[in-house]
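First, one chain by itself: the form predicted on its own, in structure tokens.
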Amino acid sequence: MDTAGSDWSQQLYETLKRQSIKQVSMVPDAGHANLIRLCEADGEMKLVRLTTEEEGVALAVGAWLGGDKSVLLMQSSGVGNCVNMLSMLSVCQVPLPMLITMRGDWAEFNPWQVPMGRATQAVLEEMGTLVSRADHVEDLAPLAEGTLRIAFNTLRPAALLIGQRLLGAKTFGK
């Protein structure tokens, strides 16, 4: 899994820095592991470990009201945990960019991941989230930049789905 993860993770980290992201919230995820390490080592970013993904939505609201920009890192399986909280973002005009590593699509080994993986984009869109998808490493940085900009420029939630073709498929034992 993730043979070039450090390269694309570095690109995402640099994008977060350019956009003045101060808070990064996440439930630990192997797909985001390199990015998490980079954010954790940054003295200007606060990395917040969550017990469940919807806590990240609430933290984003608090950060925005306090004058800071935040981003939520999660796996597609966590999107289902956020549905009720996501409705607040559009209604209250709070921006939240989300970088979501996908499970349940290309070459998935775990059948439990497939239903939410297939529903992720539709669920996000139904809750008013603008969604883009990166399946190739060369598309990741420009799409991440666009996701951050549209979220903060339009005061809406926006998500970038990072596909398994880019991440590499997980297998048993990894």
Contents of the next structure:
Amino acid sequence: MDTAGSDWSQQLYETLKRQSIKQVSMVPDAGHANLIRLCEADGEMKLVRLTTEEEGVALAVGAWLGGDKSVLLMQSSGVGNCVNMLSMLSVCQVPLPMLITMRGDWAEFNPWQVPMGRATQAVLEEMGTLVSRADHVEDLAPLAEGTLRIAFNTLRPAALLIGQRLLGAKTFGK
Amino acid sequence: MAEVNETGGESLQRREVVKALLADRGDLLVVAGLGAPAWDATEAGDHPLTFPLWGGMGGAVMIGLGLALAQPTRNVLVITGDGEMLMGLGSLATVGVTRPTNLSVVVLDNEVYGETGQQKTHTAYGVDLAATARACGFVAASVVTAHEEIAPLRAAIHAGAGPLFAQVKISSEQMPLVLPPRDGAQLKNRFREALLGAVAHTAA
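Right, the form predicted on its own is done; let's see the coordinates for the form predicted in complex with the partner chain.
Next comes the full complex, this chain leading.
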């Protein structure tokens, strides 16, 4: 296990706990692996495995109707799967923080990841999501805290993009 | 007007089915999928604890799941159409993994996209939604075709021994529009206030 990754995952987990997040939905990404383990081991959090990321957007609407705060963990490619469903968050003023690990940016190996990686921030913003971006590990916890707070305090979707510069680009051994 | 179904009986009519399922609803929390199911639920009686959808196609079951997980002591009913369900088939697998006992999904299956000109859906070609739900891990999943099956279905929804799935075959006749409020924020706020009380507006 990557010790640095484990350390910042712990900080993200503590941020979710401080904000009393009850439902954590996700399509797994290597960058989120430690955080997913921490959430799964937490008896107060319900970890929901999705078949596609847009399910997590709809889940968040139901969770909020029922009084639960939720967060969506996904890779940037999943943002493309969410586009139409994001409409509900704006129209219904439902808060949803999204922690998004990037593909297709700094040092990307796989050309097929680049188009969606380039479009991620613009697509989110076009659909009414506030977007911040962390490329350095020391920024991650405060930006995550701010993303969760602005989502729940102002009732809207907010995303934190976690750059490959921070995560380490996947290299397929090359 | 009444069509005859495959077993020789009279086809079920969507408004009668929804009215019967929502009769004496008690504590039931309801999500109504976009299009005709939302109009059906409204015709049965607009209610603060019904969340009718005007969009988010494919998301009705997931909204029900989020609600069921947040409110484990309340029964949650998702009423949606076959087209809406087909767009979110993966959500049946997600429910099957999560297995909330308090969630029921009723698909009103007329085998057409009624809002867009009666084009056939996949169910018209034999795609079996109930079998899909069963294979995904719903503890009960059935195809409902007869009037006498509706009252037991309503009882099962209130029994809270799910996740339960019912594919209710209905006639494809179109009904007059009965529209719920359109303001999503208002629909959300009234639902949360009715469910959570004053804390709905202060909790963050």
